[in-house]
Amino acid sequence: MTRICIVGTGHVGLVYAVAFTLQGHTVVGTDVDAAAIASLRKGKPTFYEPGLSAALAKARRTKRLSFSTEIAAEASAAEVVFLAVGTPSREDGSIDTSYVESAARTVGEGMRAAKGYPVVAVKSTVIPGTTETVVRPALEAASGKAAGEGFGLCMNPEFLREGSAVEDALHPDRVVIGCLDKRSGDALARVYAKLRAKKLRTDLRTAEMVKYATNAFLATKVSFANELADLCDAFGGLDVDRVVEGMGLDARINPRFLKAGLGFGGSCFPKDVRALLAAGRASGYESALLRATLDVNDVQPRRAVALAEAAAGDLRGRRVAILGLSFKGGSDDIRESRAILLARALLEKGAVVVGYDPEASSAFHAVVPDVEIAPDAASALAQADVCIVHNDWPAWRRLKAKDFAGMRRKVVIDGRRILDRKAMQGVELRVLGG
C-alpha cells in the first residue's frame, strides 16, 4: 500500500483522504487551516456530505488516517502527494492558481529531504498547461530537484459529485492519470490498482482538459434542458420530461443531465465553464456555446419569479418561501446556488422572502442577509403567498397538499420538477417546463 499525503482538506481533499484510507493506504491530510485540522482530529468534518461523518469515523479506526498542519514535513515522508487546494475564480472568470502554486512550493521544500522517487499529483481543477507551467516550476525551485528525475509529476482530476462524493471516491467509474513520464504514471496507478474502474493514461495537459470538457459538456446539457423547458412553456401544453423521454429513445442521446430546473450551481460547473471561456479568450478563441450556457443559467432563476407573478400577481409585499437554499439537495454548499439569484430577484420585486434548507440556512443568510431564515419547512410556509421549491432535497419529493395548508395563498412553483402532482390537489401548482 502507498503512503499518501493530501494537501487541502476541503470537499475534495477530505473525501479522498477518507476513501484512500478505506482502500488500504496510509494517509495524512494536511491543511494550513489549524481550526479545520483540530476539528478533523476530533472526527468532525468541516462541511456536510452524506455519509462522510460515518466514513471518517471508520477511517480513523484503522489508525492509518491522521491530520496535520505540517505540510512540508508530511510531504517529505510520502510516496504520493496530492494537491487538492482551491482554484477560485477571478473577476474575469479565469482561475486563481496562487493556492496551487503556494502548496507546490511548500511540498517542494519538504521534498528536498525526500528519498526515492516521490510523485506529486494535482487533483485541483486547473486549466491545461498549469501543471507544467505553474506547479512544476514551483516544485523544482523549492526542492532543488528536476521533475522526471528527482520526483514524479501527474495530473489526476477528480470527478466527485457533491451529495454522493464518498461513494464516488470509494467506487469511481473512471480514473484519469495524466503523467509527465511513465515512471510517474506507474506510481500513481498503483494507488488505484485494486479499483474496478475504467482507467485512462494520458499526458498532463490532456488530463487537465478532460476535467473541464466533462463539466462544460454537462453544464451545456443542463442549459439545453432549461431552454427546452422554456420552449415547452412558450408553446403551451407540453411536458418537457416527456419530450426528454422521447429524445432518450435515440441511442445517441443520454437523457441524464437533461433535467429542467432553475439552473446549475456548486463549486464546479459555473466556475469551470467561466474558466474555460476565459482561457479560450486568452488564447484567441471566443466560445459562443459556453457563453450561451452561462447566459441561460443566469436567466433561469427569473423564470420562477415570472411563474410566481403569473400566478400571484404583483409580488410587492407578498411573502415568498424558498424551500432549498444549497445549490443541490444533499449538500450544504451554497457556492453559485441559484437560490441566491432567485432570492435577490424576489427582493428586487419587493417581496418578503423567507427560506429554509436542512443544512445550508445559516451559510445562505450570511450571503443574503435580507432573507428571513425559518427553522423548518412548516415555519417557512406559514402565511406565505408563494412557495418556490428550489433544490431537490428528498424531503421535498414527499410533500403533499396538506403540507402547504399553512400558506395564506397556496401558490407553489416547482422549480425542480420533483413534486408529486397527484398529491397536490387543492394547491395552485406551476411547474417549470409544463
Ligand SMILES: NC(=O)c1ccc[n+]([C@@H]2O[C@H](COP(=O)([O-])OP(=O)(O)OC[C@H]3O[C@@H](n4cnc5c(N)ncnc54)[C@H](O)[C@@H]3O)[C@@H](O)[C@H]2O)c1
The other form holds:
Amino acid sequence: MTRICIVGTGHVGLVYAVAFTLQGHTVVGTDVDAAAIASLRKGKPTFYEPGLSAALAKARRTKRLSFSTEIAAEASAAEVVFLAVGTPSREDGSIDTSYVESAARTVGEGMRAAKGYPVVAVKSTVIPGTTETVVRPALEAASGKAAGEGFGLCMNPEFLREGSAVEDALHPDRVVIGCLDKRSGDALARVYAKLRAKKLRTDLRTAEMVKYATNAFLATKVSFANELADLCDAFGGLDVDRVVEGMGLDARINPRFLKAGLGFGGSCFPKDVRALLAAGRASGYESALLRATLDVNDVQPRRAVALAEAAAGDLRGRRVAILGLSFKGGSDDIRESRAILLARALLEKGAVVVGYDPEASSAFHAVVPDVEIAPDAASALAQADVCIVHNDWPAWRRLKAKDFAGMRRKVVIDGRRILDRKAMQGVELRVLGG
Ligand SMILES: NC(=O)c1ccc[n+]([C@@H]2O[C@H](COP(=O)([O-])OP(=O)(O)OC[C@H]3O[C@@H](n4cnc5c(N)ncnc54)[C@H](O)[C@@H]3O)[C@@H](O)[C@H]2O)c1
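I have the form predicted alone already, so could you send the form predicted in complex with this ligand?
Let us now look at the entire complex, which starts with that chain.
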C-alpha cells in the first residue's frame, strides 16, 4: 500500500483522500486553507457531495487518513504526492497555473529531504505541456533534484463528476497514467492496482490532452443537443427528446449528455473548453467547433428568459422563481451555474427574482445578492408569476401541478426537460428546446 499526500482538499482532493484511504492506502490531505483543514479534522466536509460525509467518517475510522496544513513536511514523507489544486480561468480563457506552480514549489521544498524516488502526480486539469514546463521546473528548483533521477513525475487526469464524485473515485471507468518514465508510472499504477478500471499509460502531454478532449467532447454533445432542439423547433411538430432517444440507441453515440436544456455549467466544462480554445489560439489554431460549443451554450439562459416573456409578458415587477441554483442537482457547487446568468438576465429585465436550492442557496446568494432566497420550494413559488426549473435535483422530477398552486400565474419553464408533462394539467408549461 502507498503512503500518499494530496495537495488541495477541494472537490477533487478531498474525495480522493477519502477514496484512496478506503482502498487501503495511508493518506494525508493538505491545503493552504487552515479553516478547511480544521473542519476536515473534525470530520466535516467543506462542501456537499452525496455520500461524502459517511465515506469521510468511514475513512477516518481506519486511522489511515489525516489532514494537515504542513504541506512540505507531509510531502517529504510521502511516496506519491498528488497535486489537486485549482486551475481557474483567466480573463482571456487561459488557465491560471499559479496555484499548481506554488503547490509544486512547496512540495519540492519538502522533497529536498525525501529519500528514495517520490513521485509527484498532477491531478489538476492543465493544458498540454504544463506538467513539463511549469510543474517540473518548480519541483526541480525547490528540491534541488532532477526529475527522472531524484523524483518521478506523472500526470493523472481526473474524470469524476460532482454529484457522484465518491462513487466515481471509488469505481472509475478508466485511469489515465501519463508518466515521465516507467518507474514513475509503475508507482502510480500501484496506487490504482486494486481497481478493475481500464488503465492507459501515456506520456505527460497526452494525459493532459485526454482530459481536455473528454470535456470538450461532452460539452459539444450538450451543445449539439441544444442545436438539434432549435432545429426541431424551427421545423415544428418534433420533440427533441424523442429524436435524441432514437439517436442514443445507436451504440456509437449513447444517450448520455445528449440532452437539450439550459446548457452546461460547473467548474469544468466551460473553463476547460475556454482553456482549450485559448491554448489553440496561442498555438496558431482557431477552433470553430469549440467556439460554437460555447456560443450555443451561452444563448440558452437567454432563451429561457425569452420563453418566460413570451408566456408572461413584460417581466418588470414580476416575481420569477428559480428552482435549483447549483450547476447541477446533487451538488452545492455554483461555479459557472447557468442560474447565475439566468438570475442576472431576469434582474436586468426588472423582475423580482427568488431562488431556492436544497444545498446551494447561501453560496448563490453571496454571488447574486439581489436574488431573494426562499427556505423551500413552496415559499419560492408562493405568489410567483413565473417559475424556471434550472437544475436537475430529483425532487423537481416529482413536482405535480398542485405544487405550483401557490403561484399568482402558473407559467412554468422547464429548463432541463425533466418535469412530468402529464402531471402539469392547469399549469402553463413551456419546455426549453420546444
Ligand atoms: N470539480 C470537479 O468536478 C473536477 C473534476 C475533474 C478535474 N477537476 C480539476 O481538478 C482541479 C481541482 O478542482 P477542484 O474542483 O477540486 O477545486 P477546488 O477549488 O474545489 O479545490 C482546490 C483546493 O486547492 C487549495 N489550494 C490552492 N492553492 C494551494 C496550494 N498552493 N497548496 C495547497 N492547496 C492549495 C484550495 O485551498 C482548495 O481547497 C482543477 O484543476 C479542476 O479543473 C475538477
